[in-house]
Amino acid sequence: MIISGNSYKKRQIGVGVIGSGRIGTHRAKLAALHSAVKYLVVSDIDETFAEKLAKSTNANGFTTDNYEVINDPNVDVVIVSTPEDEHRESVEAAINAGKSVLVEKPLALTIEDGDRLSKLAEEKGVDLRIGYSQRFLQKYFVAHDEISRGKLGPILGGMTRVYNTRTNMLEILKRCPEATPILDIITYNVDYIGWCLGPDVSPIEVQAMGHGTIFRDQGYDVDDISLTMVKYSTGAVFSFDICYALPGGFPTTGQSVRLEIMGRDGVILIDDDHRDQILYSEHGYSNAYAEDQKLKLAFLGSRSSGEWADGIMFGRIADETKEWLDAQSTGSKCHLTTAKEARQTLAVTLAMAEASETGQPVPLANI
């Protein structure tokens, strides 16, 4: 007996990667390994980065002109992996060119830019997705599936928190001073809780408090620790807390997360601190965010993007990129964050920043 597979129509695609830094490199290497990708070009404002990435992926070309990649007739889909404050121009150009876009989170740093991009994508009929890759870690993906099946019953609320070191946060702030822990990191958990609650549930109010001296001593007007709370239209209440100021030698090289979701009929508890995977070596372990740092003691698996081993990438970026390329080449189901979802998450995190600064609740009834 022959069992038929899916009925998706497969096609070969051309991929353009804008930004040849750390995440752009992951995306381009993964695209080069994908069976549906027949053409690959990359760009970066630093020609050395673009040329290096093109050579390592056997790309068809490289350039310092992002628009040259976007308007290349052989490019069908575009990945935007630029710093956070440089998303809008490339995403907007790709949408106007009628090409599907995957952009790193967050969608933008202002609600005006978020509105502009999400509305333009809808008007042009372009599939715009945002790389909230936490969805693609197995434990979170399975938890979402169980929640969507009603295993927890109505959601009452819960908590999330994420820790990292000041070394890693300073690298992020050097890249983009506006990429604060709230806008650039809490955003993962806000997206995830919104995904679990579903499209009919909306955030209605935000409260927050923050404090810090470590990053301000380095010249950045950023709190070291932020404690925030969001109330949703169902009455559910979630806390979203973050501290990206752990000592530089603390053995994580990425996000250390705890997540708890309480329902009327059940509960999900996720421990994602990575203390179950420990490496000690006199030769040191490289920090992907701060390449000059070598940790003798490290939590393996804590690199937020994932791990390369023997030419294969494991982890959330790998699974997310593969699903997006699968969807673009076959039309298969895609779980990546939509522009509408990303715009809501952006509104929540901007409200968190405002509430933390003013000490006053921020209503979100009209987002």
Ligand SMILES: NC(=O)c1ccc[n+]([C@@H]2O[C@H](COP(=O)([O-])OP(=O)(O)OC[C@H]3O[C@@H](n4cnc5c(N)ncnc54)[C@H](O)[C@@H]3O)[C@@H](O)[C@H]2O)c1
Second form
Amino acid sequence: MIISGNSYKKRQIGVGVIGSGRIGTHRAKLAALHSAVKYLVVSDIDETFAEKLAKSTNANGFTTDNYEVINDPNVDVVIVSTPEDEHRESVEAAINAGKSVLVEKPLALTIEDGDRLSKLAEEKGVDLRIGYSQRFLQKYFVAHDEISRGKLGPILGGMTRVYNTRTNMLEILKRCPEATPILDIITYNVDYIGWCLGPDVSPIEVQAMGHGTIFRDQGYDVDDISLTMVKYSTGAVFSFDICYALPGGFPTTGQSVRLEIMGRDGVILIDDDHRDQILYSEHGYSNAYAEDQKLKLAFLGSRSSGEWADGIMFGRIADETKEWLDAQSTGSKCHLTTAKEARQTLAVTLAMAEASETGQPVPLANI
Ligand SMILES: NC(=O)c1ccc[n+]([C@@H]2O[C@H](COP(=O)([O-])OP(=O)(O)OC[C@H]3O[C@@H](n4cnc5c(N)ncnc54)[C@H](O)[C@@H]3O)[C@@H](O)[C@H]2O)c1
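Could the form predicted in complex with the named molecule be given as well, to go with the form predicted on its own?
After this comes the whole thing, all chains and molecules, with the earlier chain placed first.
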């Protein structure tokens, strides 16, 4: 007997992907495999990248003109996967065209740009989401669910730290010199803790210290290690530490993370260092960020974005992209970071950078 109809509308959608690099390639391949996607076009300032991606996804077209993709009448939703300092123009154009947007993190690199994009999306009633993919790793998503059901009681605070190699950080700085470890990486953890604390809790003060010689020797004014702390409006205190300067031969090819949250009634400890899965091979394991690097000893599964294996993608970008496309097609619940949340996270990371530079606490009363 039928009890109730399936309430999801399941419309077919057209997807435009701006930026055909590492992450744009994952997103476009996942879109091409999604059953609701009937049309796919991609762009890149480098035509060879766009063409290669269009061919590998059997897309309907490729171009070097982002506006051609954004304003294509067959495109309903837009994914912006350009480098951090190239998000604004495409996001703005897609919002003005009234199309839902998924943009890579961070939303922007200045609070002015973050404000401008989040306000524009609100004014135009456009759903703007930011790809803070860490939320979509099973261990973090399930921990968030337990926290939101009150299993820890009121949150007291905790710690999170991220390690990666200098090889990977130098690739990120090459892509965008303003994408510092704080603005580009700790941002994931600030987003996650903010999500766990909930919409009624706000950050009120930031402190930080840093030190560095390795990246400065390479011409980038960036600390090798940053230790930061945030106090929230409930009194909860968290530390967010990062060192993306581990030697190049260290066996991770992505983020090695620890995250611990203490509450009055419970505690969550997440070990995301990837030491539970080791590969040793005389033939080497390629680093997703530096393809020329072959590690003989590697933490298998440490590629932050996820892994393709025999045509299937596993990991955070896969689950995040699928949920976003599902939501666009069916109207189902979407857990991706909202523009308001991303704007708050940006304000915290900018304050961390300022506190580290000045050595003074930075209040966040009016964000
Ligand atoms: N969620 C995650 O796990 C994750 C992981 C890595 C990177 N990222 C984010 O993804 C974004 C892109 O990173 P990436 O590693 O794919 O970089 P990438 O350099 O591999 O790719 C960026 C692509 O954009 C192209 N491009 C540059 N400017 C453009 C423009 N104005 N218009 C169109 N194309 C342009 C470049 O030619 C390049 O092909 C960044 O915001 C980064 O922070 C997210």
